[in-house]
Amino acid sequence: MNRYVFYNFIMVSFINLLLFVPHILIEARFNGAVSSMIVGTVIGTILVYMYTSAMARYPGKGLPEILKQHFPQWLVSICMFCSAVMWWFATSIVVVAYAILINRFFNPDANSIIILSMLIIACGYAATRSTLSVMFVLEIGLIVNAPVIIFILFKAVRSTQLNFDSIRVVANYVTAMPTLSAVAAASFIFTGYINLSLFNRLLPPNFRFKFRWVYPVFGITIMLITFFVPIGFHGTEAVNQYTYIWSVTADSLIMQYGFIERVLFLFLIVFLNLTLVYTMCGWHQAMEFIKCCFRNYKPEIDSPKTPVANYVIVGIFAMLTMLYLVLTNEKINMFITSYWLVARMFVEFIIVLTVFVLSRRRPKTT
C-alpha cells in the first residue's frame, strides 16, 4: 500500500510542471529563489513526516472522520466546505491552463472552451467513481506515463545543449533571501502527501508508512531539474520570457527514434494523461469533502453504485471551472495561481499542524 501513497507524491511532484510553479520561481531567479527552494524543502519534508506520522495513528480514516471526532459538525462542515474548494481550485487551474496550453502549441485555431469541455467530461465521469477505483485509476495512469515523463527529464538533462555556465551563475545567488511567493511555489512539489486527508480511507488497520526518506530526494530532485534545466537551455535572461517553460524547453529538444522527432508533442500527450488523471483525483476529493458537510453521510470506499450526488456536485465543479476560464486569461491565471499557493502553504500547515496534535492524544492503533 505504500506504493499509492507515493503514487500522489509522485503525481503532483510532476504536475508542478503546468502549474506555473517553474515560472514563478524563475522570476525569482537573481531575487532569492535558490534559496526559497531550501527552504522549501525543509517545511515540505516537515510537513511529509508530520503528516504521515499523524495519519498512521488513524488507519482507514479520512481527515473529515479525524475531525468529527474532536469538533462539533458545524465547525467540521465549515472546514469540509473550505477544503473541497481548495482542491477543486488546484486542479481546476492546472485542467484551464493545459487547454489554453492544447490551444497555443497544439491547434491555434480550436476554441478552448471546446478543448475544456472535453476534459473535464473525461476528468469529471472518472471523479465520479469510487475512491478505490480512482486510485487504481492514479496507478494505471502512473505507469503508463511515468516513465515517458523521466525519460524526457533525462534527455533535457542530458542534453548537449544545457549551458551548465547559466546554471552556476543562477545558483551563485544562494545568498539572496527567500521571499514567500517563491517558497510556497518550491514547498508546492511536496504536497502530494496531502491526499492522504482522503486517501488515507484505503489503509488497512496494521498499516505503516515506509521509505519516507524517498519522498524528500525525489522532491529535491524534480525541484532542481525543474528549475535549473529551462535556464541551462535559454540563458540566465531570456528564460523568463515564456510563460509555459516546460513546453518551450521541451520543444527544443529533438528525438531520433522512429516517427517522434519533436519531444514536444509527447510531452504534451503524457502531461495530458496527467492532467486528467490530477484533475480527477482533486474532484474526487472535493465531492467527498463535499458530502462529508452532511450529518449523514457515511463514506464508501468502493460503493457498488455511484450515488447521484456525485454527478450533481462533479457537474457544478464542471460549470464553474467553465465560467473560470471564460471570465480570466493567462495572465490572471498566472495571477491567481501565485496567491494561491502561499494560500495553499498555510492552509496545509493548520490542517497538518492539527491532525498533528490530534494525533498525539491518540494511542497508535496495531
Contents of the next structure:
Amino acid sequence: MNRYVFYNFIMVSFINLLLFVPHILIEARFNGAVSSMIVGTVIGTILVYMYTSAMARYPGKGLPEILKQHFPQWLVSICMFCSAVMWWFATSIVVVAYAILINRFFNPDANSIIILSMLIIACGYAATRSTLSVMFVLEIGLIVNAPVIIFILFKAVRSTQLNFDSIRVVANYVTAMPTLSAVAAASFIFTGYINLSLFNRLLPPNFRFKFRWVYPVFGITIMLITFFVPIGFHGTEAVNQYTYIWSVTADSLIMQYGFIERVLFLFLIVFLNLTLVYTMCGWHQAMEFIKCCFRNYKPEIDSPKTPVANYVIVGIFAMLTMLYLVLTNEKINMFITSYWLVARMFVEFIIVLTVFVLSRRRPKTT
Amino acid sequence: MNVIIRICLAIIMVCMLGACGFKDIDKRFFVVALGIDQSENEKKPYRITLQLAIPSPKIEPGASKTQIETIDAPSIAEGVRMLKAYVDKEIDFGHCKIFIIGEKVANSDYQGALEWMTRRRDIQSVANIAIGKPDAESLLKVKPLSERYPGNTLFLSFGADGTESSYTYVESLSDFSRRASEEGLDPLMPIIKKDNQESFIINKTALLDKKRVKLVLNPSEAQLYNQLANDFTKSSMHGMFEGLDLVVAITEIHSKFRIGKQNGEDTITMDVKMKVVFEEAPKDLYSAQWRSVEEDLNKEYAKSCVKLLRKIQKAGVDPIGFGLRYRATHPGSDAFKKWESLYPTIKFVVRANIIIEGTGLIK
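Just the form predicted on its own so far, so send over the form predicted together with the partner chain.
What follows is the entire complex, opening with the chain shown before.
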C-alpha cells in the first residue's frame, strides 16, 4: 500500500511544471532561487516525515475524522471548508492554466471556455466517484504517463544542447538570501504527502510507512531538473522571456525517429493526462472535505451508489472554475498562483503541526 | 438519476465538438521555408518570402513542386497575415524547418526577426536558421534537380539524415535565441550561397554579436571551428611533414578549455585530443617514426587554432563561450564586466594531442 502514498507524491511533483513553479524560481534565479530550493527541500522533507509519522497513528482515518475526535463540530466545519477551498483552488489553477495552454499551442481558433468545459466535465465526472476508484484512476494515470514524462526529462538532461556553464553561473548565486515566494514554490514540489489528509482513510490498520527516504530524493531530483534544465537550454538571460518555459524547453528537443518529431506534442499530451488526474484528485478531496462539514456525514471509501451530494458539490466547483477563467487571464492567474503558493505553505504548516501535536498527545493504548 | 446525468454529459460533449475550429489537411498550405529580407522600400522594410509545399502524388527526384509568395511589409507578422490574402488555403508553419535571414538583415539588425520567430507558437524551436547570400528570396526560388519533397534539400543539408558536412555549422532556432541574449556566448549562423547551377553551397559561418554580423569564417576556418567547438568528426585536417602534404581524417576528437593564469598572464588553454587516420600521405610514411609526424601535426594544428581564435577575439565576439565559462568559475555579478575588459587582451594556448591510428589501407 505504500505505493498509493507515493503516487500522490509523484503526481504533485510532476505537476509543478504546469503550476508556474519553474517560472517563479527562474524569475528569482539571481536573487535567491538556489538557496530557496535548499530551504524548500528542508521544509518539505521535515513536513513529509512529520505528517507521515502522525498519520501512522490514525490508521484508516482522514484529516476530518482526526479533527472530529478532538475539536467541536463547528470548528471542524470551518477548517474543512477552508481546506476544501485550498484543494479546489490548487487544482483549478492548473486546469485553467492548461486550458489556456491548449488554446496557445494546439488550437488557437477554439474558445478556451469550451476547452475548459470539456476538461472539467471529464475531471468532474471522475471526481464524483468513490475514494477507492479515484485512487485506482490515479494509479492507472500515473503508470501510463510517468514513463513518458521520465523519458522526456531524461532526454532533456542527456541533450547535447544543455549548457553546463549556464547552470553553473546560476548555481553560483547560492549565496543570495532566499525569498518567501521562491521557498513556497520550491516546497510545493514536496507537497504530495498532504493528500494523505483524505487518502489515509484507505490505508489498512496495521499499515507502516516504508522507504520514506525516497520522498526527498525523488523531490530533489525533480526540483533540480525543473529549475536547471531550462536554464541549460535557454541560457541565463533568455530563460526568463518565456511564459511557458517547460513547453518551450520540450519544443527544443527533437525525436528524429519518433512518430511525432516535436517532443512538444508528446509533452503536452502526457501533461494533459496528468492535469486531468490531478484535478480529479483535488476535486474529489475538496468534495469529501465539504461533505465532512455536515454533522451527520459518515465517511465511506467505496460506496456502491454515488450520493447526489457529490454531483451538486462538484457542479459548484465546475461553475466556480469557469468563473475563474472568465475573470482572469494568463497574467492574473500567474500572479494569483504565486500568492496562493505562499498561502498554501502556511496552511500546510498549520495542518501538519496540528495533526502532529494531536498524535503525540493521544495515549498510545486507545 | 445516474443514467440521465450520463446521457446529458454525452450530449454536451458531442455538441461542443462542432466548435473546434479544425481545418482539414488538404485545406492547408504548409510553409517549408521562410525568408526574411530587407527591401528597398523604407516604409515597408521587410520582404517576406514563403516557400509553400504543393502536395504531389509523384515521389521521384525533381518532382517536388513549390509555390513562392513574396511580399513587402512594414513588419513580419503583418506580411505573413497579408500573404494569406494571396493564397487559397490556410498557411501553416507547423512544418517550417528552415528560416533564412537575408544578408542585409543580418548585417543591420536581426533581433526583430528573431523575436517574431520565438514569439509565434507554431514555429518549431528545433527549426534551422541560416543567413542567405545575397538574399533569401533568390535562394528559395532555387529548384534543386534531385529534390523529392518540397523544401527537402536544405533540410537534408542541415540535419544528420542526409549529408553531414564538416564545413556546415548547424544552428537551431532555440540555440540561436539563447546565444542572442546570453552574456558571454555569442550567436553564429551558417551562410547559404547559391551556386551557378540549381543547388546550394553551405560552407561559411557568420559570427554575430547581439545585433549583427561581425565576422565571416571562410570554409577552412568554419571546419576548424566545428572541430573545436562541436567536436565534429567526419572531418579532415591538412598538414605538412618534411615538406610533404598530408591529409588526415579525424575519427575522434575531444576539446576542452580552461581559463587561468600562466606566467602571470590571463590565458585560455585549450586541449584538443584527436585520433586520426591518413587519407593522403607520402608513400613510405608507414615505416617512418609516427611520433615525429604527430608532433609536426600537433604544432601545425595548434598554430592554425590560435590563429582562428585570435581572429575571433579581434572581431570582439565569443561564440565558443569563454565568457560564460568565466562567469561560471568566477562568482559575482560583476564577473562579466571584468571579463569584457579581459577578453581583448587574453592569450591563447592550444595544446593539440594527435594520435595516429593508421595509414589507411596502404602503407
